[in-house]
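For reference, the chain that follows is the form predicted on its own, supplied as structure tokens.
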Amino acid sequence: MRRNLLFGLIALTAVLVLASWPDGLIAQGKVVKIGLSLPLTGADADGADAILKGAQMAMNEINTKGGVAGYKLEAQVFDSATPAAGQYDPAQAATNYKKFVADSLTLAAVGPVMSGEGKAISPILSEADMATITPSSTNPDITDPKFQSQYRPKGKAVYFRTVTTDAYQGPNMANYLFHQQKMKSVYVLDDGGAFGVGIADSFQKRAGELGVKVLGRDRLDPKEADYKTILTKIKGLNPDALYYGGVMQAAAKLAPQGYEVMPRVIKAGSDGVYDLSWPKQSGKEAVEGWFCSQASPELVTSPKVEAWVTKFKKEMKRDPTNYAITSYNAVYVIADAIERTAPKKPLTRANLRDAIQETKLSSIQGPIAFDANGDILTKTVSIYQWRDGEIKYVAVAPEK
């Protein structure tokens, strides 16, 4: 009796001293939980779910091998689009984070998809010490030390990338199209979000300084469903281009109309329009021409992602995108940093966002680490065109 009564001493003590840790949390049942916020209905549904069957393809992959450190990993998916806003919806996003928060297996996220919802939730995760990892999330202020009381106000980089930002994304657009593509003119657009604002400034102010004219800048509201007045007017003024910074529920429009009113004219966005799913929302010749970037290198044309693309196709029954890759390997910085963990420290939210600051991971995307603030150290952008339904690659953007 004096035994057991000593054993259960020492338990109800451990039981104690894992309730005292800092973060009040600690991973249970041998499961962590990624937690994986997504805009999977609406406009840009096709994008979100490439890069959550990317990050499903790598949990399956870890699990088939038994786990990371004795962990199985567990996803725990919520949609972050809503019927009202048609697409992503901020609000929602956060939502859907402070779920994962409430959740003490969840100890990390992937995503989100958009910088509207990375603002909105980015304090969410400062104040539960949680990191997520965005596969295609761009705007640079969430991780801008500027911003920091406003994004992250207890201090420690909560957001982190597998993509670069718009402070890369935007200006080698304009240089790739006044170097290559010999734009001197340029009237730009934006759909007014989070995302399409500081994307179409970021490309505008390099225009700028590049010395090519701008001719104006419209805001296009997402939910209506005519922009034939502002592209008439846009005609008129016979820019060489034509800049959309935004994503699809605006660009499903704008294509066809853009084809309609001003086929000639050069038009190029941002990843926002890619989507292998604009041909259909706006018809081939509607997206015909169109040249788009993603703040990634080139990879589903790779040789040596090829076995990766053919796996993908196989098991998860659809073409992959950059980003359902760049989703991938953050699943794989989430198990780096587990099995980097779990030997030496408890695994809790706070010592994972620590142990993936520290990362130093080969990935298919070539070399991932982070600096102070969350951001990967590569910068490649890359550019696309959309030719006869399919989008095609081009080249790396130039950077001046």
Second form
Amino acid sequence: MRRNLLFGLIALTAVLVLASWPDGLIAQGKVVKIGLSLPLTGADADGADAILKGAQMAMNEINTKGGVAGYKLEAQVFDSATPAAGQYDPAQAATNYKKFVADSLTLAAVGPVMSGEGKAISPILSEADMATITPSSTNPDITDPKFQSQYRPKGKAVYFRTVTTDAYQGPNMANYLFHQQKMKSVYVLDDGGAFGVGIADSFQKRAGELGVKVLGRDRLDPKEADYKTILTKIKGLNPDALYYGGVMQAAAKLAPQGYEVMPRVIKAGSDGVYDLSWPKQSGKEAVEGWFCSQASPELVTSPKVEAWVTKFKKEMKRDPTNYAITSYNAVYVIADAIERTAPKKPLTRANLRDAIQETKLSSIQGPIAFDANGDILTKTVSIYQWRDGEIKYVAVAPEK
Amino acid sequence: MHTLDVLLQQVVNGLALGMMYALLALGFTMVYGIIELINFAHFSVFMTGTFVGLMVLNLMGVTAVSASLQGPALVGTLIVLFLATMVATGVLGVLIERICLRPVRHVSGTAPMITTIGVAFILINIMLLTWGPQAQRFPQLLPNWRWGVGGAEISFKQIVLFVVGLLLMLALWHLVQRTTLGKAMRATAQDADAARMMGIDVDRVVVVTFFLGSALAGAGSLFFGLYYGFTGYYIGYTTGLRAFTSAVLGGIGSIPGAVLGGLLIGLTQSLGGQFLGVKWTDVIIFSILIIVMVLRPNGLLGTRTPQKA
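Okay, that one was the form predicted on its own. Can I see the form predicted together with its partner chain too?
Zooming out: every chain and molecule, the one shown earlier first.
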């Protein structure tokens, strides 16, 4: 009998726990955790580090002021890169987001950094009714209603962005190279990642529309060391420009070998190569002249943000990037949503998501508001060039 | 550039690449030839070698990326660099054999092979933790001289890679075919038990094999660093897998086979990239491997090994 009683108690407890599971998502102990899954190791570590520190600075500020609506913010940080991949790993990102979902105190997330991760984690978020705010991933498919069944099966937007998408970033770079650099022919490369393929596609499409001759398209294996084969082939085609859609692992090798094989060709990439460690990884002379872009307005050199930059350098002991600022703002979007939700409704993931959808925030990057898919309404793309080992702001990319 | 010039350039590129694969393939083939073990740790020994080379250079005070050493200073630095790195990777290979493989050598099945995969990952993670995740630049010791060959270019680095690579291979060939130690190695490869009965110290032969194979991987890693100008903890995998394929293609266990396989894979990679696109590289390489395996199961130069008891 005693044994049956024990069994009964265990069963009862299990039933109670299961029944209360959805409500278990209500934050307790006056702490809200924000999930941060970033490729903190691997080739893109420097960019990810800047993004992490942007978010941490925002959380520190908020907590120093006593938190938001009585809640302290706490970062829950996981690495999304694996040694086997040598860079971000979508499967690891998915594992990390499942951990966020399993922690009842984690109500929203900042990230991911890479679109390849975004594609893997968006359905997990949709299932959990949990919002994430990406400060840097720009592949348009993730938020495109066309792919709703794939990336947000439950319908509501869960993937919000404080940057615009490659629907603007790739084409606007093509516009810039065509109008300002007189590009007449181009060879397009990507790195096989979701982001790289997507942005190279959108660049290539726009270049074709502008009447630029697309001489070819190929895909780099980021783990390959030797790009001389493809560069020799490209050199034989004699293009005005080379466009690379992708992130740092391939770029670190593409730059020095490209410099060796064809030093005089115009070379351009995206925000995937806006990485302050590039000259260190590839050599100052190798990155000289490369163009890159950001899916945000230029902020770090803007006089409006000067005080912020000084504070960031002092507190975080490194140089900021624009995506450190979009990441900083992503935390403020979540804090603002908590502030609007807490007094009226229980603080759940779903309610917080609804509040984020309604965001109207004025931030240091300008106004932040989202469309029904989670994309930011401001769509500015900035162009940069590497000169003498430093990344210099050039212009806002033409929209046509 | 003319089409023919591009083609010629791709052949030069492919042969240089192939030489690097060949140096690595030798390590796979030697270990397999002696104890029939596919040593996946070889990938990581190669990768570790690049970092050992970096450390040796740093110790000698060469830290600048484009080092301006010339004449005797350059030759001296290179000799010390190659000797120190090859000895270090050789010793690493011996340690791996002694600590991780000898205790499981008599275990049948896949245990020893899995052990080598484990060792590979341990080395990868040690390098990741000590050197960090990003690509490290490797000092460019060799001058950037280039010569026109028709419309193509051949660089000094490529010539060095070729000459030194060939010399190392000839030395190995001589050792295996013409010395007593080589005779012992060949005897062990044919039948370890019979070799032991003839008074050959099989354990010692295995240790020497690991030392030589790993030292060649060390040389290969230095070529990698000097040629590409970078290293990273993840470089072992792709290069290692292609080198392993080269060894199998040429006939695993055969030293000339490893060299032939390496050069073939290098050429396949560069010509395949030229005509079909580099995104097809692995498809092409492994298709050729499968075709050769189906038609000649022992590889191009492999011979049917005597059945072991």
